[in-house]
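In the block that follows, a single chain appears as structure tokens, in the form predicted on its own.
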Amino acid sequence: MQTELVKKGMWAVITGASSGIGESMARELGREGVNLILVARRLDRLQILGAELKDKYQIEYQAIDADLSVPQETKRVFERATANGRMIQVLINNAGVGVYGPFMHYDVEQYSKTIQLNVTALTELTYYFVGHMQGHGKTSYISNVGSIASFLSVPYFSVYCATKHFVKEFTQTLNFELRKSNISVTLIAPGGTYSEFTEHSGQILKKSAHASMMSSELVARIGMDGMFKRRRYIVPGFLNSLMVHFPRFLPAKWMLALNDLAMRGAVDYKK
């Protein structure tokens, strides 16, 4: 396990860092003395967060405004992050989107954006930074943020679930490929988390949903601890970690029905 002394002075790139789990991960790493490159669309939020963490923990930071759902943005982010010989040792692919509701309820452009951000941008950034990390040879860490939907198929969340299935398979396969290298690759798969994702995905939480929701701070703390322990995957929360094993024992049709029932009991979608 990495010690605080070794973590201090590292450079980490975090996408989707302006709110939710990404912001909480930035706070967690900043507290450990890790320098931060914060990436998101909302530059003002990144600058406020970076300045706060710099003042509080005496770290360095850079804010990069980027919409990773736009093709070619990943290359620009990589080039800015590694400018002037800066060596990145942590990459957290946290940015992601998804919409909940009947498949035809949303425009096809929304689904294209979901695939571009959740799959293509994540893959491209991982590609660029794996090459970079192999080049400098320092102990490095990549975390790809999936979801319990990486393990479960949920009706009315079809495209989102499919992208998160990709994140799981891609991450765990890459973890095996790089197991003898200087790079550790981890899947972080949270369940329901209090963040802006709920609103942006078109979900309306029902009273029962709050029983299994977690704070972004707790998810980030568990995720960062597991990442530095080089764990292959992390599912924060006892109930969530239990749920991801159900598909091993139940037929797919039963799982779809159960997931649909559970989701309908916890959330509604915006009409």
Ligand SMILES: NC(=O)c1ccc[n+]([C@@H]2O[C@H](COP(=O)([O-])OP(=O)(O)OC[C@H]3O[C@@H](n4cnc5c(N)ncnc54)[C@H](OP(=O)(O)O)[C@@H]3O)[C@@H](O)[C@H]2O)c1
The other form holds:
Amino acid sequence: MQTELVKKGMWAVITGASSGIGESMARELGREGVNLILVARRLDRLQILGAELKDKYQIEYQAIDADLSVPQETKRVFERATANGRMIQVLINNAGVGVYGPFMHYDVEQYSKTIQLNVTALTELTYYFVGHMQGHGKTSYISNVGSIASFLSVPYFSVYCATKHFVKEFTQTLNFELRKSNISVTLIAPGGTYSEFTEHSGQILKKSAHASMMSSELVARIGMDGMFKRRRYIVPGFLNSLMVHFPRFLPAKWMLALNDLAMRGAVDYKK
Ligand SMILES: NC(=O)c1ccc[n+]([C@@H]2O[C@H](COP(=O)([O-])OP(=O)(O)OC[C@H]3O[C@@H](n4cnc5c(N)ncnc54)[C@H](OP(=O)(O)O)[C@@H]3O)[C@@H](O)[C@H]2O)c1
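Could you output the structure for the form predicted together with this ligand, given that the previous block was the form predicted on its own?
What follows is the whole complex; the chain from before opens it.
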């Protein structure tokens, strides 16, 4: 007989909780009585969100301002999150950035920061928290937010796509390695989602883009549901879940041309 999971009173760490999908995930978990450690650079937003959820759902929260594109910040976040013997049972590596446009259109520093945040910080936080979760032995969950770009290679989005491919390979491999342990590791791979990502990635959405865009709330709900079901990966949205299988059937060169065509039809980049 399966025992029902008690989420109330658990502690979760969410990176990138100040907007978009991360904020919606915080709302989802808060509603279920999960205590929250909210991480991002905009502390004011984290504090407003934490206070609102505390008031609504009688949960506890802590806001940690951290720029995860700066080396060593992950260690500080881990130490603050686990201070005073606090046991973390959920880690969501959601913070991520990427810029769209010709490779030479952006500074090299932007690419370095993207890799540091999307790859290095995600790996380091997973490392620290897997050790912590193995130590306390309670049922635990890690979600890493990739993208449908984890499965598809999109021209003019080369560095972002490469980081999200890393997230997929890392997450799915670790999922297998830890499958018999107290920790499940899930890849959440959204497609186009309304959030601040469009603005920060230098994208300008064309009319046709809106046909396939999802809300952050829906992506978060599907993601959190799948995470607690210990799924290996989740691709929210029917069209998205279909699209990620295309590379199995088409040659890589065709896929690149197709993705380029589809992306250009849906978005432009800020010149
Ligand atoms: N929106 C989409 O279409 C889409 C599609 C597929 C995958 N995703 C993925 O979904 C995740 C969430 O993105 P979103 O769509 O919700 O975009 P968003 O609204 O721009 O949210 C990004 C979050 O990451 C945080 N962040 C950015 N840089 C950071 C840094 N250096 N250190 C710490 N936190 C940082 C931001 O907070 P601060 O600015 O306050 O630091 C914000 O909370 C990302 O991994 C993204 O790649 C998004």
